[in-house]
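There is one chain below, alone, in structure tokens, taken in the form predicted alone.
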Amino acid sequence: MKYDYLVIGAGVSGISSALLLARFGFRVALLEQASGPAPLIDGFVRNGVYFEAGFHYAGGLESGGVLDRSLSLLGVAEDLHRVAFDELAYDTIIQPESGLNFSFPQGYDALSLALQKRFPEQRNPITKYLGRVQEVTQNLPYYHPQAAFSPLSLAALHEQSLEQVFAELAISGELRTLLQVHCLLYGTKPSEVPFAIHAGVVDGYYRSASTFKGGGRALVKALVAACERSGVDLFCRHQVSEVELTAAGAFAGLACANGERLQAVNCVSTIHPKAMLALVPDSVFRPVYRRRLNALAETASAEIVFLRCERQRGSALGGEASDSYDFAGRNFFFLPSPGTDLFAPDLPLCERLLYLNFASSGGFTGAHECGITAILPAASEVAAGEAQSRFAYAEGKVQIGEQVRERISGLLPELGAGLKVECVATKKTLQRINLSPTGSLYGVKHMVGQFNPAAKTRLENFFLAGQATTAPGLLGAITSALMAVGEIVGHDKVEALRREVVCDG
């Protein structure tokens, strides 16, 4: 069969490319090199425990909010039910040594009182910062319903870096610390993320942090579920080899690596910009083109360690001490020490930046008991002779999972010695699902000064889509889908079709 469109990739970006496509009218199939659809957010089943591998919460799926009104323009929010987390203590931060100790409340009043009860003295810049992501975020094309899309309002907003807003409106100190800790949910440092892409993260979690019942497994059957609804042809375990082209250089298919080809006039590559490189012969891009997408800065690796724990007691972190508080619905993130870089890679584990997920833990996910992720920041440059046996990097990963789990224990005492490793992901993982070359956690950086790839390329009817080309996190991921999609029958059109979901909603 000739499709009018085939998607590579099978994640968020692709799935949403995929179901717009769909919705203009478009034949779509929908390639994935696993074996099964965004494996990523569908995380995984170990020992009959739940674990989120790339979904851990989300912000703006409050009814009405950003990722709630792009949930429902896939055509998917209605089978999707939100669990709010922690109305009071959604992220925690700690710093041990300092004493530091903060928890961000759901809400902008709710969080502009508790940052000016705790730093009186910046008073004026809490509020301006606050003031100043939602009058950003305002702007980005396809977050607000009134934002229109415009490729030079657009390059406006990546003008100034978060760094350069702390300076400008002199927030400084813990106060400092705290506002920029969300960095590592993108995996660029406040120097280089532009401020409207942190405004754009940080802005739905200000508004509201959720999950869906069900978790990260529940969106994955959602979105797969109004595939089969659309028309839209998955094919799993079809990873594709080659891009395929006609005697007068068009787009004609792809080849996969099972024997199989598909045939098109179009197509979108969701996957990481410098795997697509390597699937299209070198003659197709200009060779500044392809200097530019190999120069791509990466975002940090990390080291994942998924625990899973058979006792839970409560915590008086970040709250009120209760037999009966547990962690679910909340975040801890522990802070090195004052003084040192906060995304250092290079700190021994004992001593590094680390992210507590308890999103699963109070039952959310519904069949199976679920676990903890804690992620790490790591450096993910491949160094030179870094290969290993099997057995050592086997070990290794012990290693990593014991150091992770005695930290966690000695942090949070109240989990008990029922904390167990289940298992460890490391660089070399994420090199393998993120086809990323560093092994990077995010994919490519979004950074001052860097001009990521667009959605439309030199190749005809050749488009670009995922995190890379448009912003991180999953709105990130469905923002490319739309631009994209965008580009193919007209922002006008797209437009036209979001507010018609607004209006029915």
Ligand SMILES: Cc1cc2nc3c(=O)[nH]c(=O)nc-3n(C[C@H](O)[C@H](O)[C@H](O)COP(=O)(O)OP(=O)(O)OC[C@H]3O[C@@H](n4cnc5c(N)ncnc54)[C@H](O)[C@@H]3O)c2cc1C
Contents of the next structure:
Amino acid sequence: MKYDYLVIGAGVSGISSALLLARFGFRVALLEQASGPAPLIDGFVRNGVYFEAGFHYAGGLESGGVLDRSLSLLGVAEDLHRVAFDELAYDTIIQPESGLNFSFPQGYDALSLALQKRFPEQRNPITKYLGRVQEVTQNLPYYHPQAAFSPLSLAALHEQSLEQVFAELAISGELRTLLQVHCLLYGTKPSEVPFAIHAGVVDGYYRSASTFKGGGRALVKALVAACERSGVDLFCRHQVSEVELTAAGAFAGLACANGERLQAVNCVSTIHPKAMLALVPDSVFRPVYRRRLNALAETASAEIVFLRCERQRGSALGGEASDSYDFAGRNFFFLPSPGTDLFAPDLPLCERLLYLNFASSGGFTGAHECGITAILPAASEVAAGEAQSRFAYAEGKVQIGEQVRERISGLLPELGAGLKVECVATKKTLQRINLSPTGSLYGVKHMVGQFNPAAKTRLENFFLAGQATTAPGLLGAITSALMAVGEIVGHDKVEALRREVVCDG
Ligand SMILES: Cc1cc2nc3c(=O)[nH]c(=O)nc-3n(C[C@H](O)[C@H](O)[C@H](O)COP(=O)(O)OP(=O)(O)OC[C@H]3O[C@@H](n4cnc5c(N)ncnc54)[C@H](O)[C@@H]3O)c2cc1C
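Switching conditions: you have the form predicted alone, so give me the form predicted in complex with the ligand.
Then the entire complex follows, led off by the chain already shown.
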């Protein structure tokens, strides 16, 4: 069978690209090296408890919100049920040494009020900052229903960093600390991240924070069902090993490590750009393009500890003590001591920024136990001489787990003795999962002064999508698919489809 399009990688970007191409009438096959689709966002079950992997919560899932509209476009919104995170405290930021304890409530108005109450002397900067976030997202491609696609405005939006905006608006001290905490969600520092990328992530969360009933796994199930309905062929355990060309140098098909070959006229690669380069004959791209892709900076790495605990009630953290209160559907960010770089990756585990996600009721599989993910950002370079014996590596993971468990027990004594380490992921795990040479959390950075690859490449009929191309996270992955398909069929046609499905539908 000869396809119109082969898509390399069945993550969110790949599945979204395939679904959109199918909507435009193309015959599409998706090739995924893992044993199942979207392994990054599919959670896992251990001893009866569900743990999230590469998806913890999303912004803009409220009805008509940016992610809700994107999922409608993919034809999966109706198969998914939104579970809201805590209305008053979805993200709680705590700095034990300084006593800073602030909870982000959902909705711009509530957030603005909470920030102004806490920082009455910075009312003006708060209003300006929240206004600027909303204003900038108006110009992001495929973000608002009416936002027109313009590559020029996109380039201009990437010139100013988050730090520059803080300086311009005179945002300092604890307010600045709070507003930059969400840099962890895309693994890039305030001095590096373009304000537009930051705004595109936080705008959704400032409006609403939620997950899906059934967590990331439910999203994968819905995406796979949509592929079946759309006639997209999904081939798992198909690791693409080579991009094959015709004698004239045009795209011809893909060879897989299992010996299979698939033919098509066109291709969309959604994998890490450096991994993509390894599949394409050297002669295809100019040396300057190869050097540019190989030099792309990576996001932070992390140590990730998965823990289980009994469900607890009655916490006073981040809000009033209440019998009906529960940690489910909440995140905590425990910050390093004041004066320390928030994202300093080399601090000991007991001092480093610690993000804790309590799977919301959407993610529960056990009635009495909850899966917790603890993420501690780490340097993304793989140091020389890091090779370890299997035993030393396993032993190192046990020690990481125990240190993090002890720290959490001290910070949240409410969790009691029932807190147990289930497993630990390291830089090496991320290297394997994300195919990132440095074990980065979110692959390639979006950074002021860095030109991430565009959807169109020099090899005719060979396009790029994926979190490295457009923006990070679930929304960034879907938007990257819209950008790639826009290059293929014309952005005006994608805009028209969006209007038809999202605005009129
Ligand atoms: C710990 C963690 C927590 C996160 N939490 C959130 C969150 O709460 N909210 C949010 O919005 N985002 C979150 N993210 C980010 C989000 O998961 C990613 O941005 C998104 O899933 C990226 O999708 P993608 O399709 O671009 O990349 P990927 O999911 O990496 O897709 C690429 C796919 O290609 C496959 N592949 C690679 N090479 C080959 C080959 N040669 N042949 C065939 N297949 C190949 C891979 O196996 C993979 O499935 C998190 C990420 C991590 C790591």
